[in-house]
Structure formats: structure tokens, C-alpha cells
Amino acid sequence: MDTPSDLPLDDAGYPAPGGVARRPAGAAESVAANRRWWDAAAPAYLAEHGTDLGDADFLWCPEGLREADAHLLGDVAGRRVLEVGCGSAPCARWLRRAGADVVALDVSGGMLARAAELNSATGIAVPLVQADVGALPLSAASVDLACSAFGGLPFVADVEGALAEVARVLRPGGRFVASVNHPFRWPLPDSPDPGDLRVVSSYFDRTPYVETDEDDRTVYVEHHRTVGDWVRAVVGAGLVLEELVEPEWTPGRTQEWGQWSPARGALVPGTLILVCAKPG
């Protein structure tokens, strides 16, 4: 696994951007930048959100939807499962505890180092693999289920290729479920305040959001797709889109997460969950 990067950090412990732009960014640039960013951001991110994520829990999204309640993956006991973008791997450990045979994958060595620590702390050992979803190191038709809980797809430049890779490793009849930033978020300010609900850019502008450091190195890239883009990507990968889930805010949940908040979550969607199947 890669060692954590040496990017300069802001007061909260996250990589401090030297510049922000909207410009094209390809697959190689996106992978390298986001690996560097997550390696550096892992300690601060997990300090901020680790309690909410848990050590062995499956949280689909900031709205608070959990797999224990949603059952989007169905019965996982005895199934071979791939988690894409596992981070510190709480979802993978929850799946293992539920009886699944799990492999957890992430592009960030910094995140996987924390996942390894939590494997030891919890006594729930799941295999950890550092790899890019665009080139999965698994055999064809080798998993029954695949999942990604806010696990990297918004950072992937070639999402069509990534979904084709997921389809390749799924067995016929297998299922893939992924939660992503709701495309409706893209044209809105990154603020949890419902008073900031105003359109500041075009929903149809797919130009990536790019951050650079003081040396002008690309350190963060996020890609936008419309709802239609996601549907086309799923269908183009040979998968069947069974359901689109837009979770509502969980009653009583007070946790704010970036631009997600109870007040804003009561008004507009923040997450889109793609529930897909491979024909078989």
C-alpha cells in the first residue's frame, strides 16, 4: 500500500488547495490526484466521520440510510461480495459479520492502512486490495454482489469503463448497488444552509471540478454526471437498472456532513442510489 502523501494541510487536517478550477481531467490524472488527496485526508476524514461510519456498519449515505434497514443487497450470507471504494472498510466488515465472503478495494493506501488497523481492532478480518475500479484485479464472473457506498464513483473519469469492469466480475444474476452524490447537488452551493439553495452553475455542465496544490499539482478531481448519464452508463455496461433510490433524511438524525444537513435534506435530495443487476 502507498504511504500517506505529504500534501500541505489546512487547519482541519484536510489538503489545502492552492487553486480551484473547472477544466477537463482524464482518467490517469483523476486516479493519481484522488489517491494523493485521500492518502493525506484519511486521518482528518475519519476523525470527523468515523463515529458516524462505525467500525463495522453499512451506511449508504449522509441521509442515514443503512443496509440493515434498506436491504438493497438482499441476503448476503454465503455470497462473494466486492466493495469498491471501501475507505476504512466498515461496510465490508458489516458484510463479513453478516456471513458474506468479502474483498474490500480502495485506491488510497492511507485509507487502507486505517482499514487494516480496524480489522485488527474489531477482530473482523476482510481482505484489503489497493486498486483502481477501472482495472479490477479479479477474474471474470467471480463475485455474486458488488457495492459502493459513496465509494469513489464520483471521482472516476471513465465511469463507463468502471461499470463495465464491475459487470465483468459479476456472475450472471449478480447485483451491483452504488450510492453517489445526487446530480442535483452539482449546480448548488456546497453549503448545508437551506438559505443557500440557489443555482450557481449549470446542471448540464460536466466539466470536472479540480483542485491543485501550491506547486500546481492536481490533488483532487470530482466528476459530474446527470441522472440520464448514470442511466446510460449502467445500461451501456450491460447491466439492468432495477431501481433509483433517493433517500429521504432519516427522522431524528442530526449529523451534518458537508452540504448535507437535516434542514436541507428535508427539501432536496443529496444522494442517488443505483440498484443494478447483471442479466443471467
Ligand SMILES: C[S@@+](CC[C@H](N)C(=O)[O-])C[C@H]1O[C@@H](n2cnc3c(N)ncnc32)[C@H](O)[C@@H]1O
Second form
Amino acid sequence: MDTPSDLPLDDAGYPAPGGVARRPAGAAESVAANRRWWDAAAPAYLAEHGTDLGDADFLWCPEGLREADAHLLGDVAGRRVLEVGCGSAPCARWLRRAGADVVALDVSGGMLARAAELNSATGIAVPLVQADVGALPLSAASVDLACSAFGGLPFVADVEGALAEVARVLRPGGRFVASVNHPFRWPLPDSPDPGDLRVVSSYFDRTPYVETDEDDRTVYVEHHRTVGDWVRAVVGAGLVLEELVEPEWTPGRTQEWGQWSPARGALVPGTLILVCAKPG
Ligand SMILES: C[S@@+](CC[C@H](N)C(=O)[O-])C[C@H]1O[C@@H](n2cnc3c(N)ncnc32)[C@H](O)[C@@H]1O
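Counterpart to the form predicted on its own, namely the form predicted in complex with the named molecule:
Full complex below, order starting with the chain above.
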């Protein structure tokens, strides 16, 4: 699964963009670019955030909300669970330890290679699958629960297709819970400093954020949806939206994640959690 990267890296080990653009990016283009980007970024991402994520822990978001406290998935013991965009798979290992029968899926071989190492190191060997959330290699109605902590959904062009796939593999009565970038972040600068909080682009402009290489090829894409877009996509996939959770910053937590910081988190939301159910 390991995929050596051919992208140039910056001093912190992340892919160094040749340029940044706001331009359309299609479904296949987005998946291919993000797979390559996450392959390249995996070591730096996990060096920066691996301690906070843990090896067998379920952190929903930089605000510090953990499934052990939030219980958004309900009872997981004995349930068959799919984690989408698992990265190094700490959430899947936490679920396994809590008694779930879990499958961890990610598009990036680089991330899954680290997940395999942590499977060995922890002795909690969750099955790992390399696939795009838009084409899940699972049978219809084969899982009780699906979850995602910032995995895949913020990066896909066809979120309606991805949610339809999740709905397909859920059994009737099953649940899907996913954390994504809070849409409120989109028009604000990518800075943890609350002094930088000002609107620099339109909340309503869905043109993707694209990083390019020296030859103007797409190497990273983020797709924006408004709150209304998310609700429409969930309902359009045949799911019931039970709750929208906007986690507040955990008191005493000092860990920063890019623009997420305690000071900024005290003022504006950074994460939206979609709590959905498939009608029984
Ligand atoms: C911000 S990381 C989150 C990983 C993990 N859930 C965590 O909390 O660290 C985003 C993950 O989404 C994965 N991803 C991006 N696009 C995807 C897609 N189309 N299908 C599945 N996974 C995808 C990336 O490879 C990466 O591992």
C-alpha cells in the first residue's frame, strides 16, 4: 500500500504548492490529486498530529471532542462499522477495542501504510481497505454504522455520490456520523489568530480551493459546501439528518491545528458534525 511521493516537500514535510487557485476540479481529478497529496503528506501530518490523534483513540475534531465522551455513534459493541477516510486508523482501533467489528478505509496508500504499522505496534489489527469514498467496495446493507472524522468528504467533488455510497452500504436503521470543515471557515483566512478574523471571500462561492504544481497540475483540492448544501446532500442520499453538532473548544485544550486554535475556537466554529440515520 505504501506509495512513494514525487511531490516536492516544504521544510515541514508537506507538499509545497507551486501555486494556489480557485478553479473547478472534477471528481476524478480531485480523487487522484488528493490521493497523491495525502501519500506525500502522511509522514508530516502524522508527525504533527499523531500524538494528539493517538494510536487507538477517537477524536472527532480539533476542538477536542472525543467519541468516548460524545457517544454520537451510540452503542458500538458487536456492530459492524465502516470508517471512511481513516488515515492512520486510530478511530477504527478505538472502535475495535470497544467491541466493534470495524473496517477502515482510505484512498491514500501512504496513510494506510502508517495504519498498518500502528496495527502491528498496538496489536489491534483492524482490516484496512484502499478505496475512494465515492466507490465503496462493500455490499449493500452490509454495515450497521459508518463514521468519518474529516476523512474524504471535504475533499470530494461529488459529495452526493459519496453520501449515496455510504447510504447504500448502511443497513436500514443504520447510522452515519461524519465531521467536516465547518462551512463558516471558508470565507475566513487560514490563520489561528483571532485578529485575522475577517471575511476575505464569499461564503456562497463554491469554486474549489486548488493547489497546483509547477506545471499548473492539480495536486490538492478542497470543496466547499454551505450548511444548506450539506443538508440537501444528506437528505438527497435518503438519510435522515438527526443533528448538526457544532463542537465548542474543549476547556484547557491548547493543541492548535492549522487555523484551529483555542483563541479562535472561543469565537467561531471550526467543525460541523452530521449525525444521520438510514430509515429502517
Ligand atoms: C484530515 S485526514 C483525516 C484522517 C483521520 N480521520 C484523522 O482524523 O486523522 C483526511 C483523510 O481523508 C482521506 N481521503 C481524502 N480523499 C479521500 C477519498 N476520496 N476517499 C477516501 N479517503 C479520502 C485522506 O487520504 C486522509 O487520510
